[in-house]
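Next up: a single chain in structure tokens, the form predicted alone.
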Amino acid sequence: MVDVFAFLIEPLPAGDAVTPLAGTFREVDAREPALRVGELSTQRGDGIFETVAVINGYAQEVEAHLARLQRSAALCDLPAPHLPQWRAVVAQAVAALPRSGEFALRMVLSRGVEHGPAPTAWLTVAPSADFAGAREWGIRVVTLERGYAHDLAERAPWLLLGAKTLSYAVNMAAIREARRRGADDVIFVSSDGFVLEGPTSTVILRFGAQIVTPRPSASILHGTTQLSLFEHLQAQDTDSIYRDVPVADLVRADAAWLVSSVRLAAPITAIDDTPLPTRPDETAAFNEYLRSPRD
């Protein structure tokens, strides 16, 4: 059994593009305090993160996650992540893991201490939650209103709707509400009646021969798993498209899934107590691809 372990990433000198990577991160005891009292990630949720699945010794979609970390940093006015530094610490963390099993590797970049000289960055690795049952037997979901129109982000970029921030209190509250209603997870919907995403996942739907996901916008976090799966499907000449999805279309789907880096693809068996068809062979094919090594 692998316990949680962590690396703190040291700030690089400003403007130094060729700083050697040696000594720019260090392993710390995950059981001991490592963050300062004034850390804005804990006081205000002022930071961003990415979670990478490590499956059988291989970190999945690292470059896609680093690209999204960069986008989130730009949206939040954080310093741009030094990508060679992050790649090096990811490689060291993965090298310390067993060659079998599933793990969650989380990269965090915070604004640091208020009025401090530099951001704070760290990486943790832990065994992933057990999603085997969800992948095989499926999940029940409820729709919950997210509280804004599906095009709000374009009109109010300061809301950071397209950034993967540490401010996940609403997302976790939504999952707790789903469980109070006897469901496993949530599909957020907009106030003007469109499907958005799950609190920690992307929605994928099948309508006949077509695979659909809600049209990318600044109100929906671009899913690395969904993007990879669509590239795979398109390479197989499967009709897979992006479009606005009215809420009423959810229960008309021929199949639906929530997908994310660690969960992979979990089929949806019911939406708001309305049963939904499942396609076990297709789910198995999705997960076979998503468990394979992918750069």
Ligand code: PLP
The other form holds:
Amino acid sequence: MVDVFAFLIEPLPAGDAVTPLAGTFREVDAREPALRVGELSTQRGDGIFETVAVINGYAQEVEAHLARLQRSAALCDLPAPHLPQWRAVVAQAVAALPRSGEFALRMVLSRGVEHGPAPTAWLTVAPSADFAGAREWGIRVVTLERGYAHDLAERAPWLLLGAKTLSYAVNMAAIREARRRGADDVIFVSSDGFVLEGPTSTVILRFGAQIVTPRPSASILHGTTQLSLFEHLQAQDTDSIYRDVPVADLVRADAAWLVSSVRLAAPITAIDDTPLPTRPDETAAFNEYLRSPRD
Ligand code: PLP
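Structure of the form predicted in complex with pyridoxal-5'-phosphate, please, following the form predicted alone?
In what comes next, the whole complex appears, and the chain from above leads the way.
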């Protein structure tokens, strides 16, 4: 039975050809404290992360997650991650997992200790939260204001929109607000009336024969699940497009889902108390694809 385990990593400069890489990270006791007081990740949320699903012994979409880690690092002026080093830690962690079951593998790269010489990096693995009910029975969502226009990122890069930073307090507060309103999750909407994303997910909608998802502008994350599912749909010649989605379109949808790496696809049964049709066969097909080994 896997509880939680963790590796501390000495982050190498990108491009550094150190071998063997195994000497640059070590497993630590996940029940013991491992980070230093003064860590900017804990004091200021100053760092970035990725959560990868490991399903039946297979780490899903590792390269897409590493590409986003790289993009987040660039947006946050963090040193570029050493990708072979991260791949080596992921491989070692996955090798220690059972061949069945679902796990969440989290990679974290923080700015390190204040005035310290180097960033801090670590990786944890834990059993996934149980999304079986959400996948099967669906979720109710509410729309909540995010407080900025959907094109703000280009004008205000210091807001780090589009980077997957550790500063998730607002995202978690939004989910608590949804619960207060009798719902399970959230769709954030922009001040100029567009659908953005969930606090930990991407929105996918069906209108008639077409599947639609918000264009990954710099103001929202480009979801690895969104990307993978859309590549799959396009390969099957399913009519599927990325475009800006006005909020008013939400309740006209013929079906809708929140998708993310660990949850996979959860059908939305109601948006702001307006019931939405669900398509159980299509949800099952999405989740069958998302559970299959994917690179
Ligand atoms: N948007 C936000 C804000 C997220 O936090 C996440 C995942 O946690 C996603 C979208 C979906 O990304 P992915 O499909 O890569 O898990």
